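Below, in structure tokens: the form predicted alone, a single chain.
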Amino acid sequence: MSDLNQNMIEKYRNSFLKEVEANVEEGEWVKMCMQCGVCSGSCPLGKHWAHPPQEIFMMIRAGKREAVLASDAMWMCTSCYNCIVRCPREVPITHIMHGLAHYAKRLGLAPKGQPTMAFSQIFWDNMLKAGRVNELKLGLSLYFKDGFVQGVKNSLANAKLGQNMMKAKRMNAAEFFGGHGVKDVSGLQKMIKKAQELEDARIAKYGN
């Protein structure tokens, strides 16, 4: 290979790119997108993105790494996976998309306010008390997150939907005094405390 081409490559892979594969799932991907458009086109969520997936990819590759970090777009992906199924290059972009929103979180870069990171904070809360998400107590958690007075405001909004919940069983009250959980929960707290605490080692020896 000429050192033209070499330095081209260099020049091609800047240093948030590098960035991007060293720390975010899949990232090494990312150089992968040509910039069809199939994936936006394929998102539910496709028009309310502000910047949808192969434009992260072009930021991400130009070194815009604080417009990308501080993007809400990482945090509208639904999981619905039609990105990846229509890709003609095969692309993980669902698994880009949510190790970019978990590397930005990690960072502190991440945008303040976005609903959707509170909800998935709220969620994972939930889940590790139990093991089991508890639907009552995460409803109640969204409802009144934002004070006890908006909270009224909200579960007398949506006292509908959870007598429909209730009515589909979805959602008891026994639930909240306790609900049900796995059968080792000291456990699986335990597991997962080893595995952050094993990620707080790789951070500390290789950097973010």
Given for the second form:
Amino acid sequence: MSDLNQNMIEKYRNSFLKEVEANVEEGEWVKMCMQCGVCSGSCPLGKHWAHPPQEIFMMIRAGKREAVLASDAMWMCTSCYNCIVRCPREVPITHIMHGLAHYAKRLGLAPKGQPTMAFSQIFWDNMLKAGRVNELKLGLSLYFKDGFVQGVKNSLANAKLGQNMMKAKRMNAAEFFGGHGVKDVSGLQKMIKKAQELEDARIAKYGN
Amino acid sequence: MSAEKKLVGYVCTGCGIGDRLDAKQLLSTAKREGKLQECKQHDMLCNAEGVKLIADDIAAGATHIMIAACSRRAKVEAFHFPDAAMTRANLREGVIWVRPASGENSETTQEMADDYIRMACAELRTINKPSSSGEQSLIKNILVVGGGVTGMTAALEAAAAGYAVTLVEKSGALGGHAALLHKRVPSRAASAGTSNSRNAALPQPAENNVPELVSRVGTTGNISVHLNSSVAKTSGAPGRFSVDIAAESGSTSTGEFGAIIQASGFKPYDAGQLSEFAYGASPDVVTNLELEGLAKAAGDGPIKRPSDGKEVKSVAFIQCAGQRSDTQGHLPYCSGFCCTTSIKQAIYFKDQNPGCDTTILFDDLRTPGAAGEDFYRAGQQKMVTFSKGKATEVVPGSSLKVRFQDLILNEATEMECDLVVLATGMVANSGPDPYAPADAAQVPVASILNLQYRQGTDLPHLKHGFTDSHFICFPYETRRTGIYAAGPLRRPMDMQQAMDDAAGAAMKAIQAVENAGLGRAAHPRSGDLSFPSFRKEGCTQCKRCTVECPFGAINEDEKGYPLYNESRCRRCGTCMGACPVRVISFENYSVESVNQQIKNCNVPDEFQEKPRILVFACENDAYPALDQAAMSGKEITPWARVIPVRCLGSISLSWITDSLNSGYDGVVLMGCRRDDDYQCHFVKGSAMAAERMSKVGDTLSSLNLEPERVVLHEVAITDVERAPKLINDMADTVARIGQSPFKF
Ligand code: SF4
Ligand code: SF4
Ligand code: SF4
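Same protein, different state: after the form predicted alone, show the form predicted in complex with its partner chain.
After this comes the whole thing, all chains and molecules, with the earlier chain placed first.
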């Protein structure tokens, strides 16, 4: 993946904006931002970000590639859509945030151990196995992601919640053994594989 | 006016007046005390029958009429009797609407109404029906000075309306700065319903239509163009200006004009003062106007930079260069055209080569006009980089380095580029300010109009060299009646605004021509036929009137006596208020006409404990504000007696001293705002009054009166709550400090 990063740097030498346009979901919108700051002011998490959306867009235009892609700002987006609703230029900000996060991860530049990213990976892997999310396993993998000791601590701390969910039939202990999936799991996996191939081919175009 | 005077009064009992007031009593006051020959009562004077009653009386010989009904600002169409002198007693807005109906108030309410009848009758006895001076003439020629976009548009508009236009241009060609533009900023927004999407169809730089304008001027029959010419001499007055037009060749021709439009435009700011941006040090630092030249030279090919002819691959625009800054030598204001100009120029580069790096460094991007915001988006669509940042320095070199403070990312940073464009502003191309303080160290500028006015050769300025005009109400109207300023001479503006401005000024000029032909005043007393005249025997040649007239209406004869130009006059009466020997008057407004009102109002003796508060309210703002207050049911103290005045500037100090001497307890003066953002309809009248009133304290102390008894307030037409309160405050003051010791 770091090759891809190098190639992208070569290709878009002086225009990170163009790189974003070509590779990031809805990236063509970044140029239309008029820097009014309404998004940053509307974002419930804006205060806690290193760079709120307006600033991220300015950084992209100022060519601050490293700073943008290695930042954990866009990983903080909760998809509340406040910004999209309010942006006077109708910039699809939320989608761009996710697009940037995705692109950074693909290039291997996303901050290591970023919890949102870790969770997203666990979620994806879990979901891919049977075509549906196995809550029990998802919970456990999340609790144990930082090692066994921490995992036990996390599980004990949330034991009560788990029991209640079982009582309410929201979670089933039997799911631990295999668990049920969608009807045609292999068909789904083929589909995903194909999508992955297409995406890889697209990236490969820039990757060499 | 030698004919027998016949004074007739009318008391209306409609609108509740009859229910609240004793009409019989009012009629007898008008006849016995007001000395009217006749006084009639009608239950709705403004209806056809009532109006006919009055008109018939006038036809039968009534020369003076007194209407006691609503405010003089109400029913003006119905009560329009140009064949008689008229006064109005304001019983509705002035009395019944500002007083509570309850029984214990009825006595003071009736007294108020009786006083207003006495005042209106007294005023009526001192005035005459005004008629024009007889000096007026109708010359349907209009002179336009300046052949740029503004001047040409004004000429075309006036010509289209059927007026002959003479257009004087200093240079050898029409078109001015605008003719040098490669393209122009679009003037229309995206079509209705255009989405916000990133690939919406947005307005683009448009063809420069100045050549077309030039040829239209050439082919329009009644425009005669004088190139390489200037105005050597302007004398006369609206309706009868006489102007010498001097050609560079040495020949001079004289023309007669009804009105003048000055469209002398702007001078580009001298970028030589911007050494921090390496202007002059590097040929690759150019101004926005110079870039137009480069773009024109390039045609559809790539724009080349001046130093080595290399194609420009990266360009930075520095907005507000030498503008909106307090630095010595910079312009303190925003020129208003440069943001859209930079967007347009950035698009020149992008359209030719989408790969060209174009950055606009702005502080606030201001995009006025219908197309403004859409045009900004058009620039963004083309990947022009807009960076909110303040340029601090340009380092010359084969590649220019632009240092700037990024205001979003909050850091000092820099960029390299081939060419730097400075978005510099415009400086008004005006003549010398007649009222510039003598000590101001100013670069001498040549006169543009060469007015033969005692008050100076050119239009007065407001600030920064821009022509003074009433910004809110009468933007084209300058302080020289019949001479209209249009375009960037008046305030910084772009081409579209200049064209709109020119159309407005042309309409005003036409109005001035027609008004002058009938001897009528221009705004705000439009249609007024009265004009000031003076009693020569009393005049001491002190020249106060000639100096204080805000409009330069009064010249001087060889003996030093004032020489009035009724058509330059706006009928404010500032000269009347200025005259220390009180010899200036109008047929229908004079020191005496107000004095009689003051005298004829009843001032009860001190034991009745009914104070009297005299209110002078400017008829333009304060008086309508009081009318509004009455309409919304605000109460005013029953001790107040309001006299409308044309302008605070017309107030004679004698009115104040005389009223205090005769037992009035307080005087309230209400006029318009008078600072740089003035609202005074006569520009300086209110300020003059304030200056004169600053000396009233001495008079008060010599009378042993408290200074609080005379107050001056700035009142806006919107001060509906405040205006009545200011009067009631004076009633409180009188209650606190006690009644005047001068009562009989
Ligand atoms: S609200 Fe929209 S236009 Fe404003 S700063 Fe945010 S993205 Fe830009
Ligand atoms: S959608 Fe994301 S970026 Fe937008 S306001 Fe919500 S959290 Fe902030
Ligand atoms: S001061 Fe006013 S009234 Fe007097 S001459 Fe000047 S414009 Fe006319």
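Only a predicted model underlies this, so the values are computations on that prediction, with no experimental measurement involved. Positions refer to the first chain, counted from 1. Rigid core: the largest C-alpha set superposing within 1.5 Å between the two forms.
After superposing the rigid core, the Cα of Met59 is displaced by less than 2 Å between these two forms. Annotation: Cα of Leu140 displaced by less than 2 Å between these two forms, core superposition. Once both forms are fitted on their core, the CA shift for Gln150 between these two forms remains under 2 Å.
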